[in-house]
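In structure tokens, the next block holds one chain alone, the form predicted alone.
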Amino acid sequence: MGDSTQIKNYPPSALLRRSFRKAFPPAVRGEGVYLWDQTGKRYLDFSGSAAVNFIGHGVQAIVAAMAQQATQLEFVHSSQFTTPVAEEYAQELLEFAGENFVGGSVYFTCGGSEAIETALKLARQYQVEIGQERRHQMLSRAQSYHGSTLGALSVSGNRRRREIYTPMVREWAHVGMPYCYRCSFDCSDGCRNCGQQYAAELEHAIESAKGSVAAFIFEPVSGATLGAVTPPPGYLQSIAEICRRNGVLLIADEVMTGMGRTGRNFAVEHWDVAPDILVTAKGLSSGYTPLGAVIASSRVVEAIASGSGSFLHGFTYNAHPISLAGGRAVLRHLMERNLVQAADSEREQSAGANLARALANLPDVNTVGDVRGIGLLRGVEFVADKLSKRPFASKENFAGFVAAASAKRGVLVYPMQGCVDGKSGDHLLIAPPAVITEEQINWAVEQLQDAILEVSSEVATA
């Protein structure tokens, strides 16, 4: 294969970019499902950047709402003031989150990692407030990703992203999770039984911690680390019951899956699970402004309100008025245009259903091992051998080359490695905006398939 790591045609930059071995074309415009670079080349944003954009690029109503707020009030510190936009948007978001959060509260942040940090500290303080001072451990799953800050990394199982920082993070138990394509158990029943075996791992970890577990954090549908793996029947309900029975708070990380991405307001609704704390970001603002949120149930809020009376936490820019105006406009926009329903793959002729149909034949390609997901969050896993499910060697960077070949054809996807054991295993995430048409989906999948075939051919002849 050719070397996709060579920087070409782009001058040195004062910007500390994500990679010194990759060319980043300057993006200058966005509209609907498309982005344009400085040369005029158009790209179909088939991954919503990083599962961020849900309503489409260039919606002027969002920009106008932010500009209007900026002309009135650009910033106040949350230790001194609240704002009308914060109060109104928080109430609207609670209503969007559903009955489980009636009487709860929302804490706004500048993004997903900040929101995860907030949720972890909130869970710890809750336990202290109710007299459970020993409870401080935060359990999570081995193949997961919850953010880039040190607290978020401590509950992340993504080896590639946490390895060099391991000496700096707290180490708590990471339990296994159902991954039916590569299940550790006997998958003769659609993973229903093995889902219970994985749930039992959580109960064992809680018991082993001898009353020191404060919370368990999970992604209802896996994000970057495994690529849109959905839970088997009964699994999420079982972990929720285990947490309830053991006095452990349940934190749902919906940074990637929230705000309609899976065809429900929040993904936990597919399985009727009611978390104590829910974290969302990405689609919360659809990328129009940095924004995240922690949605806490009334039980958590009341413990602090009737206890110490203050949450011992804060960021300078939390509940920033301009960002909240943008997020509120995004929520209004997606509700007025029924974009959550557009993502629902169970609805005939929806964007979610059209995407599922278009991807259905992709496993016919020799190097495609699995296509999975729900709504407008889909994963494509690559294998060197279909029968044994043997992954490509990580040094081959198969997913990265596919993404580069796809971008060359004008389609943007999100490549990742490590789905097998944290280092090996290649997959792509596909998460387009909900405004994508059937014609655009079909064209994008055709380009993606051609890109996979091109890279597969190069690997075979290398």
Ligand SMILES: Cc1ncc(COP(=O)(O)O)c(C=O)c1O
Second form
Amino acid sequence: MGDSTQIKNYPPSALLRRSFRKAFPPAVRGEGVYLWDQTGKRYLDFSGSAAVNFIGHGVQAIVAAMAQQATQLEFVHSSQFTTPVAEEYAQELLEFAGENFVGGSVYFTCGGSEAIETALKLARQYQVEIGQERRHQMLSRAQSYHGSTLGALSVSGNRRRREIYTPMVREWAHVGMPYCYRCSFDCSDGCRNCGQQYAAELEHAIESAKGSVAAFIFEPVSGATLGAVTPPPGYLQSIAEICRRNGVLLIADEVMTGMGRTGRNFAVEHWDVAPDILVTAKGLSSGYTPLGAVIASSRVVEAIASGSGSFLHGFTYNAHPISLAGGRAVLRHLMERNLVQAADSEREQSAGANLARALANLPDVNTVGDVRGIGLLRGVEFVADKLSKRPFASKENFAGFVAAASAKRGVLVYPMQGCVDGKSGDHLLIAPPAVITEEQINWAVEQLQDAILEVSSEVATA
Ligand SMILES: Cc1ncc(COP(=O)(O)O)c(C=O)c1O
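Could you give the coordinates for the form predicted in complex with the ligand, as opposed to the form predicted alone above?
Okay, now the whole complex, with that chain kicking things off.
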């Protein structure tokens, strides 16, 4: 494992793939929780790809809605027209986002990173419109990921994903964040107190920037970077209060956690936090079409409407009618089938509760340090030594090998590294579609456990 003599490149492809050192089986079909590759091998999609698919694969109603829209009108430019599908879907999404967004507006993009760029610019323009021209800094958290475009990378703390691009991005403060399994404080109260200390770090960063902070962006539940770390009680409420008190907009990045994934329409609802801007993608279309959305509260929209009158931003493909028809059908589908409730781990016998229960025994495995998360967003962190919580050396690629061993057994999970300090620390994300059954969950967890044991024994004998 991790031996550089084993590294080989695969034959060249016309497609610039994610890696030259990994084999990618051609996928040809999806249905329910399953995907099939060209050889006929079946995989249980236990991570919803990358926490994307929420409603299951192959739902023909979504395909039909998109085909119907394409037949009628495939595209118009948003500088010339609006469309019925855009107007109706935006209204439905505002209602789904709840009371906090009554009177607000939705801006549609082609995915999460574009939506984050949009939110950052919207926050900046809001501050200019209300006469706060100095406010331009976007604060964020150290162990975070907000997307791969340069603006989104600048607010991302994920060292692995940003390191070589650092000279190209603006650097603003990244504050620390609570990570209870590796808490830097001496906690005995479930991290309630240290959550307040982390929140105070934000206030300090805002004060140090002397009136130039426009917004603070955060993931309510950490996604890829830390692997489903939930905030301690009181922390997010304090963050929201600090932002409000200091004239700083609060942007919730719910690209991964939104649209039901955690068992609420949006994860902020678990902690009663009301952001000024909410960003979502992934589950918004469940992967049926590239789609993201920025949901802005009435206060933000009003400032522009009654100020300059136009949002200085745009993409050719924003509010693309075919994508919106797909997203709208996904929203209808997940509401009709009560899939948000299915993801809620506090509900007895829900998929979320079944997943939590099935994963509860994993910590018995020697190399499993922590199992965490909420709803249908779960993380498994690996350690070389349980007592000291020492991580594996990153060159061992422990999580990557577990994911490969698991895929061999027909179960897909999403491996990541960097949870300890941005570089070392191995973890997996588990985020299955909400239509997964108890039997499928139990089988998948068994396969995953076998995969972890296999890789652990290889490490022990290496
Ligand atoms: C929390 C979060 N924000 C933003 C993004 C970027 O979204 P996309 O990959 O659709 O551009 C991601 C992607 O993983 C994410 O998890």
